Amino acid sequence: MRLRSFWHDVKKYKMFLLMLAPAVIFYLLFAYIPMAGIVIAFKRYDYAGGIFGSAWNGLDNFRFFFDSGNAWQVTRNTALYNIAFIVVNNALQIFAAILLFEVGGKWFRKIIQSSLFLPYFISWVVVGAIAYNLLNYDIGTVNAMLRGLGLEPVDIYNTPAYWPFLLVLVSAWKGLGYGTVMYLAAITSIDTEMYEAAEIDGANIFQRILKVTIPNLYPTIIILVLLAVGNIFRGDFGMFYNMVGNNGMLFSATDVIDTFVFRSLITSNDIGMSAAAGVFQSVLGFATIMAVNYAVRRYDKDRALF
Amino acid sequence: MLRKSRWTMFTLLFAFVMIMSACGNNDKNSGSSASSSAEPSKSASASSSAASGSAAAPSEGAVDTSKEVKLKMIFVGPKPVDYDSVFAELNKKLKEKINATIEGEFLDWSDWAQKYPLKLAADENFDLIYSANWAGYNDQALKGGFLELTDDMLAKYAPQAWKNMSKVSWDQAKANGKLYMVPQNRGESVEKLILYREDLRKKYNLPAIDSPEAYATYLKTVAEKEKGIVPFTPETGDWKFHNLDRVLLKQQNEWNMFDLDMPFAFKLTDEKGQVFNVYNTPEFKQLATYYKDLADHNAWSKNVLNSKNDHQADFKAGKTASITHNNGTLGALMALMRQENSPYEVALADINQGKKKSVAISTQNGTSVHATSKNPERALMAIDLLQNDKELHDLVMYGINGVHYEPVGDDKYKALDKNPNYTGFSNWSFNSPLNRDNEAFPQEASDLVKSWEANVYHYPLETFVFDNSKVKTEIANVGNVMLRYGIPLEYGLVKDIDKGLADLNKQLDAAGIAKIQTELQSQIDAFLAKN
């Protein structure tokens, strides 16, 4: 009976299922099947034994991370940076999307949108080099300008205090275009009748934005934030590594789990220990997303991811 | 209704996933069991061939080469432009001699450090691989990436190398008492020197640079008088020590350090090989003060930790006034600058005159056979020829006669225009007494090395190799502390040296440095007792 209705559904939605198939296959191949490799985190990997034949060593691989004395600091840094990125980036992206939507002129909008998008395509290696040339003490553009104005140059690369702001700024700059396009798409799909109705009721532009646009964006915001929250314990390695590099002076403010693990293990190449760090991040990320999803569910069932 | 069927779909999907991953498991299991079953058969064939070897020994090395084999070798460094033409020539000769050809695969400098271990970890199909202490030789050997080479195998398949190479070189190449590489057969100086601008020294009438103090004077003068020239630029990379430490800490104090990822040293003259933590020594504190003084006088960029400048390129372009590297590299740079009529007059400085120098241990460069190579016999024969057959050695080292180089006498060569098209990758593992020197190599660089020969010091621990498998966790953490607290201190970025040192040592204690020291010392004691 149940099975019949299942096959009935399969038949009924076969077109949709077919469209879904590539994504399902992709995740099966690249996300689910490799999950079996998690066992490496609990093994002393050797070449002869490979993934499944190596000897177990319990939680030994996790020791380096927790014994380092830095576990708390880097985990906290990772989470705080990601929270800051999520809040600042989304706020700026929504703001930019609304502005672009309200500003008329198709050409104007297109040009702004493209130029906002441009940084997204610049690799972090290049961004790191640009930042170095702008900010370094001896020949950096910023300091050259300060000197030209008769001001004291700032030693940014030796002062951790600047970095949280700098990194949030760079992340916002780079991600702005991408997020704006997503929100802009969401705004464009809002039923125009609502705006017309608001206008007839005498709403001004701010009221229109606050009462129509933003409430209609909630589902998009919640989904994007929920997806980002799942990765809250994964530092953006490309960004942190290329911006900060191996500069120990800045680590107290900039070290995230990924850069810490990279630095610790780059010379020893221990696959088991790096896998252990990955498992740690995944478990934390899983717990966070479950908790946040649960909270959203409590608040409004329809808006939760699952 | 819809909800219910959704659940059914989900369960089904989940079941499917489980089945798929189970299949994956099986595949991988069978794969590993296949490779493990291949293991005995390979060792069986090795032993049987060894047996046949001993049987055939009276009839003078009759190795069966009737079947043609293709050998794949992994090099580090970029693929040379003229790889095809040189290797075509080389393979022609190799085919005549041992009925084998070599196909090279090249791991570019930009990402070799990531790819190299993966090649071994993923058990890719190849026969030969460049190996070196600085490319994790011990680690990879102990993980089972390389084939163990027995005396019998070497005597039979690599007779010339076996005969020509000194016992010390073979011993140095052993990891945990077993041999996994055919090392280079040529002493090489690894001691670092300083290359500086002689024209600047003359311009300001500075004394000859022959001591750390004279060098400091030079750096400070350049910093003060030559705006736009950075006095000293370090090599980039994740070094855990100051770039000058090998000159000013190691050579100066006549210490040796096993591994620049750990802060341990012992005195060269100490027969007991007592290791100590360098950060705890008065010598280090004195050096940190020396560095701090230099940093305060702008001897290097304030943002040196973030600089990605290539120090050799900067030196060549006149943007920096001194760099440090080993003799061979600096000599080659000097030769190149002179050849290109550089406007700068450059010279080498040894600021530790008369101090004991050590030579590279043989594992500086070597060739290993992959643990799962199907043709280890032929692979060894190929190594033997490339290292010891004059014709093949010339080909693999210098390219084609008349195109890339021109022989000058028996032991020198002249670089021709096309020379840059065949250079820059790890053919160094075939270094041997057959090597030719570039005739343009600066005389003073060769002389300096010769003058050192009197000071080269051999010590019992030369062949000692640390097996770090028991203290990996601590090593990872100690390395991190060195990078985070040691490096800023050495580059003079920490204002208060005493506090910086105290912080550094406190963090090292927390990272478990005592445990590494105990392990290291016990291995050294065992090693010395045995030898």
Second form
Amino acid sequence: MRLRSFWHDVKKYKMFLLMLAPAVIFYLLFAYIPMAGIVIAFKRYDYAGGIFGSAWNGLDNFRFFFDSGNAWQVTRNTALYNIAFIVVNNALQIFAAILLFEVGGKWFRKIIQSSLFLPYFISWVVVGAIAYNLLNYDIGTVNAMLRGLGLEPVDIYNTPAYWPFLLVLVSAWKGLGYGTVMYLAAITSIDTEMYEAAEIDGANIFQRILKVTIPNLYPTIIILVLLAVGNIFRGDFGMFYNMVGNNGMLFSATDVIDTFVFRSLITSNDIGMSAAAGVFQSVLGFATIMAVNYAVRRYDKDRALF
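Moving on from the form predicted in complex with the partner chain, please list the structure of the form predicted on its own.
All you get below is the one chain by itself.
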């Protein structure tokens, strides 16, 4: 009976299932099936034996990662950068979405929205090249302007203290348009009668934003933050590597788990240690999303992911 009901539902919703199929196939091929490769983290990998034929070595790969002296540094950097990205990016995106919604003029809104969205499509390789030409000590535009004003140039690429601010700024600039569109879509879906009722009650524009817009954005904010928290221990490799490269002077302030694993794999060719760092990263991310989702569920179960 259950089998008959199942096939009846499949036939009834076949168009929806067909629409869902590409996403399901994508995640099966690129997310779930490759998880079998996790075993490399517990093996002494050699090319002759392959993934499943190499000898087991227990937790030696994890021990090597932690004994390297960089585990705490790269984990701390990854988490702190992502926390800064979540806070700053979401705050700016909400502000920009509210501003666009309140600004009059359909064409003006479209032009600003398109301008904000444009950086999202620029490759990190290009962004890194732009940053280098702006910030380079010898030929950079910023230092050329400082010299022209009679001021001392700034050696940004040899000074780690500048980079946390620069990376947060660049991340906010590049992601502003994408996040703004999502928040703007959420704002436009708010019932207009709520705004009309607020105006009748004498609320000004700031009171409408505080009492109507922002409270109705809470579900969207919570979902986007929860999804971002799931990647809090995953650094944006494209951004960090193309902005910093292999500049050892900046590793203390900019090295994240992803760049550390990449360099370890390139220099030592130790696939097992690199896989162990990736497993460590995934376990931390899973634990974080479960903890945050549990906290949200305790506060309001309707706004939790599951």
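Definition used throughout: the rigid core is the maximal C-alpha set that superposes within 1.5 Å between two forms. Bear in mind that the values here come from a model prediction, so they are computed numbers and not experimental data. Residue numbers count along the first chain shown, from 1.
Core-superposed comparison between the two forms: the Cα of F260 travels less than 2 Å.
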